[in-house]
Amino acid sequence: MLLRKKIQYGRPGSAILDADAAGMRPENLVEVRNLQTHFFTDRGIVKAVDGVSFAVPKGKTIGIVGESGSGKSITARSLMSLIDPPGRIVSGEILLERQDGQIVDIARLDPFGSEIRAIRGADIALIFQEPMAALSPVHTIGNQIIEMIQIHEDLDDKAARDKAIDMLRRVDMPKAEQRIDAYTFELSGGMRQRAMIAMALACRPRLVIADEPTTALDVTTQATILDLLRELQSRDEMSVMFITHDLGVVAEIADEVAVMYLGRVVERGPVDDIFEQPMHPYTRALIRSIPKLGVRGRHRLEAISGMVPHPSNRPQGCPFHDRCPEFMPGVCDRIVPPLEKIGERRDVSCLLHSDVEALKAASEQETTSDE
């Protein structure tokens, strides 16, 4: 029988969680604890995501960096219970604190149910890459923000048309009355990402996920739809999670950053001790391979060597000792590190920052116990 058919979706227990039986700290709007998402394939099981914990500050932007391959789509997508089959989330806590203060465990929550649909844009909602292919090339713009407002609010179809046209120009689109009823193909590049944000925004979730917003776009536009993602957060209090690979523009958006390696967070922490004292190699390789302002001459860029793996063919160890300049033979090609608290904001995966010695017995004595 092939794994996919195995799948079962919805996960055994409440979704639904008392402030105390969360535990969740009254700072944050979302608590990801040792989050899994798996993809059962017929050659194997695929750990896309595979141990990730990391928390949301309410009225904050939280970073989420890596190469592609790292995993970060797939965890901002398990965030919305958006996985597609053979994917699942497996095990781990993804705690939301919702609108009206009641806190769910969106993990164990039917990815199809009706809970879910009410979670989805009314508390998080998610800015695609590229939109035309979130964006319906068949239907307007319009439409397409005013079926997301009345999902979710009890408005008739003129009320509904209003707010689209008030969002819309809350994203700055030029000429919104006359845009609404514009076509993606009729937009350009720029425009197709504010009506996006604007469908996002519309019914003012507390969360937005913006999943590489700005890849697609040229430099002027980039900056502008950044602009824009501050000023709205600043006016709406809403938390931005801002996945990408560009470490610069996180230096330029976020409050904190959870820096993702093949299914993992290796390091996490306010973004000006990340960029001050980066303590994973990886997060050092990052920062080594931004262009640097203000360098006059030809500046050779350092690329970091080898690729991120496929998760199915994932290193033993810590995932990151093939591509280390840090390696330590023996050691981080057998030992999976923890993500270790460093003081009091920081946390980082690398056994160069770990008890060796114990992490060695404590391996040892697991492989005794299992024979």
Second form
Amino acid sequence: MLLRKKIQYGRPGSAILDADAAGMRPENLVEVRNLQTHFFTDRGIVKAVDGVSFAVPKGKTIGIVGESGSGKSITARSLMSLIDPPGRIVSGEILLERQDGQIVDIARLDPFGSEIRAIRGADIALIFQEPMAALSPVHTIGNQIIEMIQIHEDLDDKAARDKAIDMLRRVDMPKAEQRIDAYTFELSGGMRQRAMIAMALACRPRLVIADEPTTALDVTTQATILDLLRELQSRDEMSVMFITHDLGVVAEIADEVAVMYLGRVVERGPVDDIFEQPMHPYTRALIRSIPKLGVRGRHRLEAISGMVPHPSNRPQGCPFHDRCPEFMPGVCDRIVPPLEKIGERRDVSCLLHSDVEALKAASEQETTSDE
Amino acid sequence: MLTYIVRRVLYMIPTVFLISVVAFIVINLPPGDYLTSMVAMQMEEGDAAAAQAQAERLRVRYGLGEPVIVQYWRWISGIVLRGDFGHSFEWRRPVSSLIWTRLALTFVLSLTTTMFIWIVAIPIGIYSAVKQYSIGDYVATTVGFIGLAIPNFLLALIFMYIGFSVFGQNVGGLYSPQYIGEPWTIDKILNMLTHLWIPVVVLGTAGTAGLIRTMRANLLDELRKPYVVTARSKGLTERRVIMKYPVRIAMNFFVSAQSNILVSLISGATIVSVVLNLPTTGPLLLGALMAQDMYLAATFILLLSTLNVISTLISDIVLAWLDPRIRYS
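Follow the form predicted alone with the form predicted in complex with the partner chain, if you could.
Shown next: the complete complex, the earlier chain at its head.
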């Protein structure tokens, strides 16, 4: 693992950018541009994230939606430069506005350097899916929360402990003074996730990445944890990147949505637009496959035909074409659709909404110039 | 934690009792006893009547004609009430005068070897796991497999040759010949330390190799766990991430493997001790078993087993101290 240092990370050039040069919009906290994270395995390159672009607005929640294998978790990890070998970020930009207004390109930072370590936990924090596995089984939750505080803040043991108890109270942990000395196996699933959230929020990060934080919980606990996250977000004005496969959860918590398919963002926009006017056939299929309460009838729940292809076996052209009900032969299997802006904070990557002729001409020109 | 320890200590009593019963019965299982073979030997020398008479006297004196249960009671009550382990027929001395130095030396040798194994295996195991498939990992793996594959007695012979031809040390033993039978002095202890490295390295090689593999495999499993990513996502340095979380948890497997190490050390040491002519328990126990010197053999088996029970207890206590999941359940 330490060997990774020998590989040249990022690309030449400074990771700290001028605000004007970066061209970031002031309402955004994070802008991800054409991010590519690939895994260099013995059996070939797996393009887990292959050209992802989206923005996280300040103080808002963005839901990242996709099936298993769509690259949403790898995208989240890329944002903290936490990619295990043989994977690494190969290109693209992850621009983050730090607390002091400085703009940093995380994709250019050494994943073992002190700059990224100062960002992890302080600017961006992670909440994981399975708190039982994501917290150490042999350390108390207090130990792990206090450690987080003491990495980033110059507090003595007593002050850090008081702060940790205070954090546990803020996430509505009952009997926080005693529970701080509890081990994870002594807590219920909901309480473990509260402890995880308390740890993530301990240093008041500006962005919290929640990677399916409610998947492992029962439905009632799920609802209370979602309420808690929403309440904490509005109180602290932090941004949340909520990763899930559950569109119902997204509708409830997100302000904006990015739909991912096979390592790419296929559609993004404000949550109401996405649900009322989905533009991409994949988004439409996802919305149709939500079970609806109160709809009587014997008809079966709609499912999307086929399976997500393995990222190492990506179809030519549009990655969704072999499952798409609106597949255009000769077009969708040839041309890779670009992410096109179709409105304010609204993009879609589908040839139904692109100027196909222009793209064809461009790709032909490319092939002739290659020859 | 205290109740846990007390409970474990109480569990030890029936265990040791059962071991003593089994040890005594097994020693008594072969037909005949030490006196039968003594008489047979003296009869060849022609003095049959005197030998028979002497054997009969001894048989009555040590109660050898009585049922095994009575013999066992006599032996075990002597140990518990008077610290009397019985009489060695072969050595014609009380067992207790024979065993303690040898037990102490065995203990010192085993402990030193265990330390050697830890000091070498833990860092190499961690290195091998963290830098999986690096050149250093391959070197450690290769050396480890060679260490596992070479029989200990062969290694002992090689080291004896090196010790003799390169360092001019006398062959075998735990100290130079002039100290044999001498009282323990600083000089004798220092002299022993210069001799100790051969048996320690010989006995420790296989254990070290095995432990490197165990440590590496366990740590590799732990390094892939989500809590490692959590630790990294807090902004900890890589060294601190690895030492505080996965290494700490991999140590649990490591500690629970320790009780087995002591067992294999003590039983594996016999052949090496014979080859290296070490004054430990192994050769004496072997001789006692061959001569049917029952009290000596049974005492050794009892004490070595007790030592193992205690080391298991210690490793369990350390494990409970390390792992709250054990402590609280």
